[in-house]
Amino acid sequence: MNIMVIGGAGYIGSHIVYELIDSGHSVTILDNFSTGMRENVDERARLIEGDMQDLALLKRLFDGSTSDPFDSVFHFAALKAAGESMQEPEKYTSANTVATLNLLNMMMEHDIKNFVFSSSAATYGDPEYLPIDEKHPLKPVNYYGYTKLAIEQALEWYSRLRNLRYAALRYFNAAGYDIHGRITGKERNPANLLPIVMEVAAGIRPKMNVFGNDYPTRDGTCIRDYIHVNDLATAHVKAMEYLESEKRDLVLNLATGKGYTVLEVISESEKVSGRRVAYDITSRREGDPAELVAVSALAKTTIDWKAQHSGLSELVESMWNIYKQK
């Protein structure tokens, strides 16, 4: 199949592009690199650079003058920071909401029927039960989590009037590095406690804030469920190819069933890296639950997949690798 891949030089749109080119898809990345890296592009792969905002360069891209007809679109291109979302909604409605749905309409106008959207455990909220499932009610509580929902959405109408075919995937904090050891760029200025405890080994910043240890968790610290980028890799592949055949949506969450807390994170991290990873315990952040751990039962029946290389151990090593080097 032919793929178009917007945001395919980010840390997790590169891992995808890898595995979509492994299967055997011939794949077009369309990125502006305001977050991507030109070294985790994978060189087998057609590299635009662009902003999918930009209507006109879609519309060159999609009437199928540069290439063949593409016969899916993978949505990785958003910005992600809850806490910015909610000092700054106006740029994620921009970005996150306005925009796809243009390439949405876009995709409608040249006949692209298959999507496959980057979306988040953020449009659920504050857990109501534990483990989260896809029958969780959607209450987001950040902005960002909102524009994630609108889209989801937005993407059910199009199914019902459009024809359109969507898998919307939940991600509950991606994490790793590319088992292969392909992909060696390191995300700049991350939000997510993994890359930000590497960091601190690596001594790229000297020391990282907890914030709080209060929580009704077993040391205190919250608990979260980790995914190895190379899982979510092979889950958007075969997400991709159940469209093509079932011709049904999906909304699946992709988790690992298994919480890890901030102390446990960091004294692995410890144990790997043989480095001390200092930090200070801080006040709690507003809008963080105590513990937030999902299953994916609906992925393993429908697309039968898994998580392989998400315990804690491959999860932080296959980072290290990473950040050592620096």
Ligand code: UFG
Second form
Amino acid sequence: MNIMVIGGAGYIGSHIVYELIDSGHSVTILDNFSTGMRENVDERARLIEGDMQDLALLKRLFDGSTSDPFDSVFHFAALKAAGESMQEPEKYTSANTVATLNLLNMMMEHDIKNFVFSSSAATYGDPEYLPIDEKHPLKPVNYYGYTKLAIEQALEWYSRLRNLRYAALRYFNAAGYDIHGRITGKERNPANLLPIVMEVAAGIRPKMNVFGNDYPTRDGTCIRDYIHVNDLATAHVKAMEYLESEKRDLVLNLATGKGYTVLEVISESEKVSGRRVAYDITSRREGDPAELVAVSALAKTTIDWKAQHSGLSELVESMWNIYKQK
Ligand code: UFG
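The structure above corresponds to the form predicted alone; please provide the structure of the form predicted together with the ligand.
The next block holds the full complex; its first chain is the one shown before.
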């Protein structure tokens, strides 16, 4: 199939592009390189450098004058720092909500009816029970999570009113690097745990903070469900193929069902890298639930997916392979 991947040079998008092309699909990447990296672009893809908020550009790309018509659009070009979204909501409204709604309208205008959307565990908010399944109430506790929920709701309406077929994939904690070593660009100024731990192990930063050790968990630090990007990638391709064959929408958790504490992640990283990871215990970070772990049973029954590469050691090893290179 002919697919447009918006944000295909970014951390998650670039992994999905490789998986799509490996599976025999044609890919056009649209990326403005605000956070994306050129070295992560699969050379087999067609690359358009530009902004999804440039509606004239989107129109040209969708009207069929520059390529065959697109069968599906994948959308990864969003902001994702939950803390920042509470300080600068307007920025998240424009980049995550307005840009995506304009994209949807442009897709409808050009009769492109399949959409794969990066949603987030942040749509659930504080867990009312664990593990979280897709029926869990949706009460985001940060504005970032709300922007994802707002789009999910619009997708539901467009499905009813415009026959859009969509997959909203709620990622838990995405981590890891391509198991084949093809993606080598490190995220700039990361805010997530694993890249920060890797930067300390590699000597890029001297030390890190562990945000709180007084949570009601086995060692007092927060528990998260880490999911390897290659596993996310296979889920995306399967989800797109499901939309095409079943003509039904999908809303799925992508997770492993197993959680690790911050200190367990640090300790595994020390083991894999053979380096010490220096840290200070600091106060809690606002908005961090003690534990987030999910079941992906629905992904198993609908698209026959389950995580294959998300064991903590495999995940950390795939990251260390990249970070140990200076
Ligand atoms: N942490 C630290 N020190 C750091 C960074 C993180 O102790 O320097 C801790 C956090 O407090 C948290 C855990 O490591 O307990 C994981 O934090 P991340 O920032 O890596 O991830 P979050 O769970 O906060 O959020 C991530 C994504 C969100 C997504 C969410 C879904 O950043 O976009 O997972 O679970 F919505």
